[in-house]
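This document starts with one chain, in the form predicted on its own, laid out as structure tokens.
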Amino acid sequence: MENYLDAAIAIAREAGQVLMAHRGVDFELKGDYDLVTAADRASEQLIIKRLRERFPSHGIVAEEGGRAEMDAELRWYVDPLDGTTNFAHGFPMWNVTLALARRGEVIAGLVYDPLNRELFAAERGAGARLNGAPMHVSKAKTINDSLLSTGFPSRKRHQNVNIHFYYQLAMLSHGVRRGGSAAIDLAYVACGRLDAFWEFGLNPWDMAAGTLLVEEAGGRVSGMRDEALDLHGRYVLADNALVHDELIELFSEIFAGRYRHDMPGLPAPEWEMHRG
């Protein structure tokens, strides 16, 4: 296990250097909405090359097109640049994330943030660490005391079902952040900067490493209906464990179309409110 994680850390750090060298490059559209940069491709090519050199029998599932040995017992999930849109615009929230699964169970993973020089890493059953020091989830006991995070798709955000969850949680908590990088959000739950994260429509490489970080830091991870997490499923909930049951109860209400706070129309502009 140590060999796997040490190798992943070395590869992620090297990929981080590649990304740092590509800052400011132009981007293009992948499909109608999603961005992709030369940095994504260069980082992925390096990671896949290094993994194949070290672990030729392992499978690799990577965002920008790598799909190798899908039936392998040991399989890597790779996002060479999580937060591509942020990266392309110079917004400082992006990372490299790698995770290793054995027969579908994630056993090692990391999230590396080169800008802030932060390495979040975990092994199954061995705890989670931030730059080598043990990290733990927060101690917030209620939604009312929590700071949360979520994400939205690149297209038709206003039609996404998550707007209902976002609004209810924003009204009940200290706030809901939308940073644009699921792996960083999950890492922040693991180290206690956030109390919970949820999102619809993520890919396995977006959340494989981050969900292990949360579990090994003392948190809970599940589907949004409290079912066992499916890396290929429709959604994910990760939290500090203390607010988990309350979140699941709230989510069940929203799924059923029951809202604690009505969603009124937009407020009038400030100048209209003060007219007359």
Ligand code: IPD
Second form
Amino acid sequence: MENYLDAAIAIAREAGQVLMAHRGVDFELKGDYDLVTAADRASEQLIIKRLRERFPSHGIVAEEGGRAEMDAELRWYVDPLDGTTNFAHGFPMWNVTLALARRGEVIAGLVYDPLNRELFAAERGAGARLNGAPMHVSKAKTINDSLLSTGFPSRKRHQNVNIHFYYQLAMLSHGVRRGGSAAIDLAYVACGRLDAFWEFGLNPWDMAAGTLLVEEAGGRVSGMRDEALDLHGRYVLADNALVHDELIELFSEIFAGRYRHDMPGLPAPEWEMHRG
Ligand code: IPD
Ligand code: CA
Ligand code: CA
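So that was the form predicted on its own. Now I'd like the form predicted in complex with the ligand, please.
Entire complex below, previous chain first.
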């Protein structure tokens, strides 16, 4: 097991150098607002080459289309650049994230942020580390005392229900960040900088490593109704475990259409222009 994580760390560091060297290059559109850069492709090519050399029998699922040995017992999930929109705009929040799953259960994972020189890594049952030092989730006990984060995918925004959740949580907590990198959001829950993160519309490579980090750092991960996390289920709630039940309760109210803060109660935008 140790070998897998060490190998993944070496590969992610190399991919991080590729991304650093590609900063400032042009991007293309995959969909209306969905970007891809030469950096995504170069990083993915390198990661797949290295994984194939080192673990030829392992499966690979990578965001930009890299696939191999799909029925293998051990399968890598690869996001060669998570936070592409940030990367393309020079907004400094992006990373490389790799995870290894055995028969669907993530057993090792990492999130590497080359700009901040931060490596978040975990193996199942062996704890989680930030640059080699053990890391732990926060101690916030209530939503009221929490700093949260969420995300809004670039694809199919008109179908995304998250604004309802965003609004309620923004009213009830210390604030909701929206950084644009799901893997870093999860890593920040794991190291206690954030108390919880949730998102609808994720892919398995966005959350495979980060959810293991959170669990190994003492937190909880689940679906939105407290069901077991489904890596292919497209959504996740990850938190410090202490605020989990309260978040699940609030989410169930929102799903049922019961809002603690009523959105139609918002003043019209024009109101801001006339208040004293
Ligand atoms: C995206 C980022 C973003 C999240 C999207 C992801 P990408 O990944 O993690 O924060 O909101 O859902 O698709 O496309 O930059 O690798
Ligand atoms: Ca991603
Ligand atoms: Ca990506």
